[in-house]
Every structure is written in structure tokens, then in C-alpha cells.
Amino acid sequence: MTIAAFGAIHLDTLAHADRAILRDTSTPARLTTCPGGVAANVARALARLSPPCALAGAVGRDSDGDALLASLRAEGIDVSRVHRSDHPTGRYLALHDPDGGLAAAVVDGTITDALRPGDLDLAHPALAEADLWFLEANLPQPVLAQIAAAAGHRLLAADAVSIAKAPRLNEVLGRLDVLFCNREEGAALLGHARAGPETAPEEDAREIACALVALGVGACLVSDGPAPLALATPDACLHLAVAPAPVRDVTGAGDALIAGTLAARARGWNVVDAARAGLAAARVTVQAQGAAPATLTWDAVIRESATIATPVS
């Protein structure tokens, strides 16, 4: 299959401190920039594990954008129907402490926030041959509609990105065939579909799961942490356990997830079997520096499975 990624497209700063980071006081670091944003991520990590990838956003008509787009190419992703904008292209800043975790972020996401429906070429070959279309919650519930309504026969994968985000993909959750989430975002997607009190703390990450494909979601996939992931499909809900990692850097982990597991739906692996996939994409991740890593492949996918434990019903 080819895929297509619809979402955010940004440039990155990157901080890694020598020492943990502290309020009011500057810290000594490494600062790299490069090419951001979930659907971006996504893209790249594709790009790493072979399947075609066309990716669809908007960056602005600045340098920035120039340079984005420039380097996205050079990955072999298909960048031709990214919108240019007049707002100024997304812009994230991380600060990561020295054992590779994350100790604050902000972004800049208006230019995202900024398109409307039209804005978006569906009906372009390098996003309409697509097999599989990802979008993310960056962009806005229009846009999100219009993706879905024209998906037609495609399979659709979907990322939560936040908790103020999630509920954007309230609408379309009939129409997902997978969904990827962290307890906090199903949680608050969950509590808004039920248009009623938000989910109670103590549920925990399969029962979000199985309550989201519940309400129509072909398979839901939600991490918690460092705990074992939760998978759900009409058929099953089970758990995916992960050996510890030495970690150098979350940043990106999550879109490797995505990126592994439907890598491996495109070579058409059950969704299970994908998730493992997933989980392993994210493991090689989390050991190198930023989001899609040279040492991201799909040879190194595949070792790494051996580390997922047996799924846990």
C-alpha cells in the first residue's frame, strides 16, 4: 500500500541539557533544528521504513518553509500538494534534560490552525492513488471532515495528539479503521463522544480502548507510559508489554509507533501483529536522537519484535 500523511508540518528546535533544566535561570544544551510536526514525523519515519509517502499540510511562504520542504524532499517524501500559507510556518521548541526526557515544550501552531477545507488538494494523484490516509488532530474538525468524507474505500488512521486536541476527531471516529492515543487523550476524546462527564480516573487504558471501538472505531490503540500498550478490535482487547529501553530521546517516539504499525499494515500484517511493529519502531527511537533516526529501518524493526512480549488478553 501507499500512504498519505495530512497534519503538521513544523520546524523543530531541539535543547538537550548537559544538567536538568531549571525555571528562571538558563542551562547549558545542544541545540539542533530540523523538520517537525505529528503528520511531518509520521512521514519521515515512513520514509525510513519504505512505503511511499505523500505528505499534505501547510508551511509558509518564508524561508522556513522553503527550507522545510527542501528537506522533506531530500527524505523521498512526496511534498508536492503541501499548502503554502501567509501565516508563518509552525515552529516547536523542545528542552530535554540529560537522561533524554522531556521537561517542557510550546508551539506555535497557527498556520494549522489556519486551514479551511479546499485548502488541501484531495483529488491530487499523490494523495488520491494513496491506499492509507493518516491525519492527526492538528488539524482543525473542517478539515478533518472533509479527509474522512473523501476517504471512501481507504483504510483511515487517526492520532488523538492531545488532550485539548482529541476531541476534534469526535466526528469522524465512525469512520476510523485505527486509532492511536495516550490514556489522557482517550480519555477526554471518550468523555466528549459520550457527550457526558468525563471518563473516571480509575479507567484505565484497555477499558478507553474497548469503550472507543465501542463507538464505532476499528481498532484502538493506547498507550499509558511506561506501561504495557492497549490494543482493541471488535474481536479482542489485549496488552502489548515492552522491554525497558536505554533512553536518549523521546522526542518522536509516538510517531514512530504510528509509523511502525502502519508500515506493517502496508505490507498487510493483522493489526496486532502491526502493533508490535509499532512498538518496536518507537523502541529504536526512544535509543537514537530525534525523530526519525538513521537507525530507524525496517531490518531494525524487525529485531526489535523480538523484544514484544506475547499479547496479554
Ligand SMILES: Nc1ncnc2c1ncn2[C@@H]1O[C@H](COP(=O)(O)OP(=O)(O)OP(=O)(O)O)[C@@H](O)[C@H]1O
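Residue numbers count along the first chain shown, from 1. We call the rigid core whatever largest set of C-alpha positions still superposes within 1.5 Å between the two forms. Just so we're clear, the structure is a prediction, and the values are computed from it rather than from any experiment. What changes on going to the form predicted in complex with the ligand:
- Superposition on the rigid core between these two forms places the CA atom of N270 less than 2 Å from its counterpart.
- In a rigid-core overlay of the protein, D299 has its C-alpha displaced by under 2 Å between these two forms.
- With the core held fixed, the Cα of P28 is displaced between these two forms by 2 Å or more.
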Given for the second form:
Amino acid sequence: MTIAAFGAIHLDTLAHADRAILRDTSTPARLTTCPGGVAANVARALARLSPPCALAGAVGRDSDGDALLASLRAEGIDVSRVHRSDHPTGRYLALHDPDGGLAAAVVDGTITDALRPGDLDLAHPALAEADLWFLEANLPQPVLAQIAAAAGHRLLAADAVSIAKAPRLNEVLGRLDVLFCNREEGAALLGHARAGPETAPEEDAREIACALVALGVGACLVSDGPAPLALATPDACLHLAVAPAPVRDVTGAGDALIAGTLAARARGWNVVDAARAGLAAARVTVQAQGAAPATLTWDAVIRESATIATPVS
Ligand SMILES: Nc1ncnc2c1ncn2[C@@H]1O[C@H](COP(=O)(O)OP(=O)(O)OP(=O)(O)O)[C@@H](O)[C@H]1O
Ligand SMILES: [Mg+2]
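Just the form predicted alone so far, so send over the form predicted in complex with the ligand.
Let us now look at the entire complex, which starts with that chain.
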């Protein structure tokens, strides 16, 4: 099974300061740049775990866009259908204190917000031949709707991205085979689906997952950092424990959970075992720096997922 990911493709600049970030003056720091954005991170992790992966979204006609595409291509991702936009390439800037904590972050995702349904060439073989499509709520609602409508027989998976953007998935919920969200995003999506822009009263991840399945999602995975992952399907509502790990950097943990789960689904694993593979991929990722670290391999996922207990409902 091959996979295509649709969504944000950013150039991330990460600053790691040598003292607590100071607000009114410059703080000495090490700066690194790397690809980012949910869809790009999921594609990078998939490229490490899985059969061929294509990525669609937008980058600018600028040197940042050229550099991003070259870097993603070198990681084995098919970027031939990435739209070149007149907007500047999306950027994310994070300032980290010496303990790794995030002091501040800003993002310019105008280029993704400006995507229109005609910009993505869904009929092109690079995308059309994929058996599983993954989309994420950085995309504008009309583009999400277009992709969901064109998905046809394919497996369709989605990530809710943030509390603010999660409600964009509202109108495609009934078409989703798999939905990934964290607890807060799930509550926001549920509240919006029921009543408008309000948070749902449910606080338990399992209740949120079950309620989203009741709205038509095929399987819903609700993560909660180091707390258990909730997994609901029409037949089951489970908690899967997150195995403790020496955490180095939680960047990309949610994206690795998605990539591990989808890579296992693409290999024909059932949804519960696929979620265990997702947890294994997240566990490998939090122990290394950045999303899609070199330690994230299918062998490592197999090894780690054997240590993740089979859940009981
Ligand atoms: N502190 C942690 N210790 C161990 N595992 C963690 C930790 N934080 C996250 N994880 C793993 O990563 C998975 C996803 O994490 P989380 O719920 O924080 O995702 P998220 O909120 O979508 O984050 P993001 O999208 O910013 O990566 C969790 O289910 C867990 O398996
Ligand atoms: Mg997330």
C-alpha cells in the first residue's frame, strides 16, 4: 500500500538558547533549520517506515521552497505534486530554553491558508495511485472537503492539528476511516460538531474517542502526551498505556504516532496493532531530537511495539 500526505510544508527554525530566553534583548543560541509542518513531518516519518510516500501542499517560488523540496526529495518523498505558490514558503520559529521547554513560537502558514481546491492535482498518478490518503487541518476547509470527496475507495486518515483548526474537519468526519487528535483538539471538534464553537463536556480521552466514532469516524485515536492513548472503533473503546521513556524532545511525537499507525495499516495490520506500532514510533521519536530521527526505523517499531501491552477494554 502506498500513502499520500496532504497539508502543511514548512521550514522550521529552532533556537536552543544557552540561558533562559530574555524578552527585551538578544539571547545567545544555536539555530538549526529543518523541514516541518504536520503533513511534511508525517511524510518524513513514513518515508523511514514504509513503502513509497508522496506529499502534496504548497511551498513558495523562493529559495526556501527550493531547499525544502530538495531536502524532502533526498529523504525519499515524492514531492512532484507540491504546488509552487506566489506566497512565501511557510515558516515556523521556536525559541527553546536550555531545559528544552518552549519559551515562544510563531508560525506563518499563509501559504497553506491560501490553498484553493484547484491547486492540488489529485488526479495525477503520484497522488491518485496511493491507497491511503492522509490529510490534516492546516488545509482550508474547501480543500479538505475536495480531498475527502475525491478519496473514493481509498483509506482516508486525518489529524486535527490544533484546537483552533480541529473544527475544520467537522464536515468530513463521516468519511474518515481514521482520526488522530489530542484530548483538547478532540473536545473542540466534538463541541463544534454538536453545537457550534464550544468545547465538549467530555474530558476523558476514551469518552471523546467514542463520541467521535458515534459521529461517523471509523477509528479514533485520542492522545494525551504521556497519559494513555484512547482508541475507539464501532466495536471497542480501549486505553493503551504509553510506556515510560527517557524523553529528549517531544517535537514530532504526535506526527510519529500517526506515521507508525499508518505504516502498520499500510502493511495490513489491524487497527489495534497499528495503534501499538504508532505508540512505538512515538516512543522512539521522543527519545531523539526532532521529528523523523534516524533511529525511527521499521525494525525499531517492531522491537518497541512488542513491549507495548495488548490492551483490555
Ligand atoms: N512525555 C512523554 N513521554 C512519553 N511519550 C510521550 C510523551 N509525550 C508524548 N508522547 C507520545 O507521543 C504521543 C503523542 O503525543 P501528544 O499527545 O503530546 O501529541 P500532540 O499533542 O498531537 O503533539 P504534537 O502534534 O505537538 O506532536 C503520545 O500518545 C505518546 O505516545
Ligand atoms: Mg498533534
